[in-house]
Each structure stands twice: as C-alpha cells, then as structure tokens.
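Take a look at this single chain in structure tokens; it is the form predicted on its own.
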Amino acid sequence: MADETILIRMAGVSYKYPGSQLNAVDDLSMTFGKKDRIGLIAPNGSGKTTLFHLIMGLIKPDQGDIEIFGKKVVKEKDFIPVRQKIGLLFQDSDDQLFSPTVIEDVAFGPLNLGKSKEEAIDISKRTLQFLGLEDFADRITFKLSGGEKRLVALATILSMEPSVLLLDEPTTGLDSRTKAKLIDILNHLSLPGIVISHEYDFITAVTDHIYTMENGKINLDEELHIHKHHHVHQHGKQPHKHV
C-alpha cells in the first residue's frame, strides 16, 4: 500500500540540457511529505530550479522514476493533475504573467480550473486582497514594477488553492517590508512547499528544514545548519566571507 503522507517522490532521475555534457540533475531520489516545508539554497547552476521543472512536467528526466500523489507521472497528460493542485512560482515572473490587466492574470487558473467567470473573478479579488493587492485589479501587468511582479504572480499561483507550493527565488525585487508580509502570508498558509533562496533570515522563517544542492543533488545532510548570527569587525566594509 502507497504511504498517503508521501506527496513527491523521485528515484534515481537524472536530466541533462541539450547541447551539455553534464547532467543538472544527476541520479537524485528524494521523498517530500504532507508536512514538510524544506528551504533549499545553493549556488545557480546547482540544478534546484530544474527539480522544480522535473516536478511539473516542464522538462521530462532522461532516466529515473517521479510519482506525484501515488501516482508515477510520465506521458503529458499525467502532469495535468499535478500543475492544478502545486503552484509553481517561476524564477522570472514575466514567465508567469502574461494578461493585460492584473484580474485577468490571476482569473486565469481557476478559469482553467473550470469556474465560471464569476466565480473566477471573485476568487481574483479575494487573492489579492489577502495579499494587499485590492487596488491591484486593474493595473496593467507590464507596467507593474519587479516587485509588484513578484507579488501578482504569487497570486496566481493561490488563487488556485494549490496543496503544495514550490517558490523559486520569491523574494526576487521585494523590499525589506514586503519581505516581512510574504513571510507572514507564508506562514499563515501553512502549505507544505519548497521554497528556493538565497536569502538565510527569509528562507529560515518560511521553512523547518534547509538543504543544499551540488552537482545535480540534493544534500540532506542534517549537520548543516543556517543561522543568523550578530557581530561586529573592526574593518566590517572590507568584503569577507564566512565558512
């Protein structure tokens, strides 16, 4: 029998890019659970964002095994399922956002999702008033600053009431007060997801456990531990790293 607290697991999936010699993942089995809220942050070109792309059905693995809610996913139609219950933020929001107006943008997944017009529109209106955005409706999208972006594409994400989040940099363009917000907003959803980042103090709050990626896998080593830490340098603004 299936273990039901197991959402995402993967085993031994490898892909490579076309035209590169090494694969950005490699040979990487990992379990997500009803539960878990992991954090991962690691360099670019680690291969986090194209384990997000392999989760969706964006990209296909070259070897290995997915299973998504019980079931394995393999062929186009069996990630229909799995783009309407995870809500993937792209790195890039002009990925994501592509309407006139800001309604029309985050109708557009439950509109998919078979509501009516209506019903679209009002589940629209409450998505972005929960996110501070009710003056946001009918602003045009290309004239929205990164920020701002970053904010509406968060909501067309929710307003299809996703049961799993996987965030790709989501702090991208945010100041420190919209920071602060999300990281409320996150918390208070309490969804399980996969948050990447760069960003310690964020991803610390938003997740229970943080993990890297190199070479194409995922460290799960639980030695590592990301904390915050206050101190003072005699020549503080002088570059300097800490090991």
Given for the second form:
Amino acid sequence: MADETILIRMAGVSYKYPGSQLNAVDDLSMTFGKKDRIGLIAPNGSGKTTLFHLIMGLIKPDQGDIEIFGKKVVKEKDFIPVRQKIGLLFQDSDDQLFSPTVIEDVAFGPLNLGKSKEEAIDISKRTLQFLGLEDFADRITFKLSGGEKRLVALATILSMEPSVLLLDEPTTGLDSRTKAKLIDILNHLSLPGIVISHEYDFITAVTDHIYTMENGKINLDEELHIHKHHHVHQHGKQPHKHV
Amino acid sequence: MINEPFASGNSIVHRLDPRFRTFFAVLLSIEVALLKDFSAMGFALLVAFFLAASARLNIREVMKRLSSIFGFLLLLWIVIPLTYEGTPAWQAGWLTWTREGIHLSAQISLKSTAILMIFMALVATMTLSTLGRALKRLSMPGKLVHLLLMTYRYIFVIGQEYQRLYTAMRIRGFRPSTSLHSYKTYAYLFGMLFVRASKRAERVNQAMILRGFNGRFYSLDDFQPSYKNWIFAGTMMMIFTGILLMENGLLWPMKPF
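Alright, leaving the form predicted on its own aside, put up the form predicted together with the partner chain.
Below, the chain from earlier opens the complete complex, with every other chain and molecule after it.
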C-alpha cells in the first residue's frame, strides 16, 4: 500500500449474477489513480454497472481482490468509508431521489455522516448553489423535470463531499443544454472519476482517457484516441451545426 | 394522480402547526363518529363548515370531493330505510320505510360529511410530506411514516410505468374485452408492474445505503411555535367539550323525534 497515488486497485475480479451463465465482470484487473479521469465506452451488458457496484460494495466479487484507498475491502464494514469518499450517480435519477423535497434529499447524506441539522442544511444549500439550483431547495422531487432530477441527484452526491466520482450514463435523457451544464460542472469540479457513457462528445469533454469494455473486461491496452480528421462536408458551404 | 388542491393556501388554517391540526382532526373525527345525538351532529357539521370556510377552501373542489361520498350515501338512503327493522314511518304498497332506518341514514350522512370536511379543512391543507413529518412528531412509528412518504414518492413513478406499459399494449392493438386473452394480458401487466416496483425498491435501497443510510431517518423541520396554535388548541378543546355535552344532553338537548 505504499503507492498513495493509487485510489482503486482491482486484481482478477470476477462476478457472476445468480442464475447467469456468464461472468458479468470477468477476471478484471485495473488500477485507478488519483488524477485519473477515465471514460468507459462499452456495449450494453458489458459489465460496466456491475463494475461500479463492485467498487461501492453493493455486490461482493466471487473472486479477486479489491483495494480502495490502499485498504483491502471485503466486508460491509470496509465499504462504509468508501461510500463516503466515492460518489456514484445512478442511471435513473428516480432511484436516487426519494425524499419529498430537494433540500431533504441533498441533506440526507450529510445527516447520515453525523452532521448536525444546521451543518447539513448549510452544506446542502452551498451544494445547490454551486450547481445553480439554489431556488430548488423546497421543490418537490418527483415534480422535477428529467434534467433537473439528474442535477439534483448529482447534488445529493456532492453534498457528501466525495473525492472520487463514478457516473453511470449521466447524459441519458438530457437535452443538449443540460448536457453542456453537466460538462461545465464536472470540469469545474475536476475530481478523479470514471464515466460510463455512449456519447463520444460528452465523454471526451469530461475525461482524459477513454477505454472500451467488453465481456466483463476493460481493454486497457487499447486506449481510444479521438482525433480530428478531415472529411467531405455533405453540407457543402451551407451554414450548419456540428452536433 | 394525487392532487393536493388545498395544500397551497395562505389562510389562517394553513399557517397553524401541522401537528395541532392533525391531532385535532383525528380527535374530532373520532368524537363525531361516535355521536348519537342529532344536535351534537348538527353542531359538528357547523364546525366543519366553519373550519372549511376559514381554510378558504375552493367550494368547487370541496363539492367534488364530497360528491364521491354522496353516491355512497345515496345508496344507503335507498337501502337502509327499506331494510332496517323498526316502526314504519311511511308505507307504499309492500314497501315500508322505517323511522329507525331513516334516522340511521341521516346520522351516517351527517357524520361522514362532517368528518370529511374537517379533514379537508385541517389535514388536506398540508402537503403529504408535511403530514408525514407531523405524524412522526406526534410519535407515530417511523417505519409507518416512511412507508407513507415512500409510497407517495413512488406511486407516481409506478403510475408512469403503468402508463408506459399500457400504451405499449394499446399501440399493438390491445383492446380490453371479456376474454381470457384480456385477463391474461392484464395479469402480465400487473405482474410486470410488481417486478419493476420491487427492482426499483432494490435500487432505491442501494442508493440509500451508498449515502450512509443506517436505518435512521433524520428530519429537517422545525415547526415554529406560535401563540395562535394554542388559541386554536383552546378553541378545538372547547368545541370538543361542547359536542360532548350536547351528546349527553347537558347542552341544548333535542327531543328525539
């Protein structure tokens, strides 16, 4: 555990869902460093979400070791500090927002961490302000739009002051404006993290390295390089937008 | 799906402490439900009207809600006087309306209208989440309160899922009919809803665990103490006692007719 620049280390980790034939995550080894902002592009069912759940301790590996912050994590107890330091944004924000009002939801994490009510409200308000959601505090969570829900879900994670972010398809169902806002926020935070997404534009904007994942493995040797290239313009000289 | 038309108001009732409102709504309702004396019931109904008026409830919405029990009451008025045994009050051919049956129907009508109005004025004037917190502060078990709040939160999500599934059925030409195929399709639909709801519950639970949930809920609110709450409590206690006295014939006794 000498190397303090390594946050997460996985060695030969496999996981199979009960009743399934194939390993969802198969003999996966990787290290994730303090400064890494990694993007994962992968087909459906390639084990990305499973990877996140393994890191957070929501499921326990059948084989292999996981080390987080230099400590081996095995039991439920080991994951409690991990969950405070690593924030996972779910695919579906409706799963993450369960309190009646926005402020209660954002304050839920800090309160669980043992903060007093005043501290929790204070930190929640600051988080909402950082995200430009200061007027949302008393809104009812289920009445928010899809984009608003995603940003509030992000707020509920940021209010726990994580040092690593795991984002599971954060742009699903967002319009381009909210997407741009999300890119802005993530780059402003510039926390180390792993982002799963299908959208090249988004993933290149918020990460430094992009890998693919297939059959429960990350193809670490094949980093994707997204580069500019010349191509024939279908639009000719007509004014147009690159979306 | 669930509207809260009364919750957003700024009347004097809205500004009262939700705990006081909930408590007295329950207390008065139990009392009214047990009444046997018509003058007490009439008075209770009067109080209910007064409360609804001071909550400045929209009359249209109130009538809409009352109409949902009126249908039920109408049915009672048709059935009970004819079937309840007692002294005949009116006869037409082989049909007999009994005095006791009419009494009973009148009692049920008065009581249910009064209770419904009391709840509309005192309880429906807060959002469900406020009600949940008020119940918790009135020492309702936390698990029940959170069951209520979670149900309220996710009933919309499940409702949307139902809509989506039902739309998917309809665009493939499904039309409900009295056939085995229809029953089977509905069974699939509801089965699927249950599966999805339980999957979602699993994910919500995971999300809560990730944010350090350990079985304890914390509440953020403070209910502001105000002397108005105590005036309200005093008035309600007086009304409560007044109804009790009437019921026992100690105040404005009304001769049975």
